[in-house]
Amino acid sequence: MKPLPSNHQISSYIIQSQEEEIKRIATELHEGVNQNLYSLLTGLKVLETGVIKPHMKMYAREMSQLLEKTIQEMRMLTVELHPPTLTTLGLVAAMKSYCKLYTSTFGILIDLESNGVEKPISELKKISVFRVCQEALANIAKYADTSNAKVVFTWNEEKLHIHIYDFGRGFQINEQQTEHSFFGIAAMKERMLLAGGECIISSKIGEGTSIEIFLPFFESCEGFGET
């Protein structure tokens, strides 16, 4: 008789399968809906150039300029359901993408870094980072208040180690939390215990908030894959 999953092994399946999913999603949104908007914009403005009326060129102008900024929106929500470069780049790359997406987006200038030689980690595990990265840039837009942030990565042959902090106005953890942080917090640490690291959030009221990631390579965990 074979013996019952654990928590753990069912945790990393769910979230694997739910990784598999988004992704198929993610891909459909960029090669489907995406091109299918760029093609609607590219036709729209030919018909813009053909318009004569002053009232209706400018009609025509402000549906381009929407559909601009829905296509932005579009590149942006796929980028947060998987980003392409991740698998074929590198984490580094897709926080560097995901990283422009982001200023443009919200307008808060993330300035990254990457120290050392990037060392291979399982597809999985990339995930599980690039996962725990963007729900802290996105509580820095959500709560934080400030207009850049920083993240810094360093590679060396035990662990990766990020750093990501804001210049924002911080909060007292486990004070001043709202649910959804809460909740994106814990979530946050859960990822990275279930892929072999450790996630570490401190904050002081009005010197802003740090959040560091270390991942093991010598370390591995059921359901993850090695690295």
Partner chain sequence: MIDLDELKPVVETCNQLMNKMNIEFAGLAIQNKTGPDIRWHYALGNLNDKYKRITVRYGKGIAGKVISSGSPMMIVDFPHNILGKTIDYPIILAEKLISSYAFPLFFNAVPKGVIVVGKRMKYSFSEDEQEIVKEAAHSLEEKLQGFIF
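Starting from the form predicted on its own above, please write out the structure of the form predicted together with its partner chain.
Nothing else is written out below except the one chain.
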């Protein structure tokens, strides 16, 4: 009889299943629902041109605008759920696109820099790193009280190093203020461990917070498989 899987493997499996489901929902919304909404919008605009009564024309225009807003919101939702660029253009492109959305959502400017040549990483590792970056940026919006943050990707032969730091108020690492933020930080560390990497958080009151993510390319791990 095969030995039961370890907790580590079970966690990996749960995260992997969750991500697959999220991706499926995002694809369905993007390729199914949103395409139909586009067709409806085009049809409505055609109908609008044939309407003579001014108040009915105005009504049709309002309907088109509402539909446009819905399409835009749906597009943002699908990108938030699972960025399509992550699979097609890679991690840095997906992060650039996310940072743009992040600035227009929270008003915080992100300076993103990538040094070295981007290496191929497995889909699961890519999504893990992306989720950890997303969580780090969400924490900046929630707690850092700052208008600027920096994200630096450094690619070398052995590993990827990502440094996310803000110039905000910082916090006392040992004194987590809320249960929620504690779980958020623990989840970031665990997620990176499962991907075979590491996440180091350091912070000082008044000096901001620094999050370093390391992902070795060749180290085998118990969790997610290699490319």
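Positions refer to the first chain, counted from 1. Since the structure is predicted, the reported quantities are computational estimates derived from the model, not experimental observations.
- Comparing the chain between the two forms, the hinge between its two rigid parts falls at 84, out of the candidates 205, 84, 198, 63.
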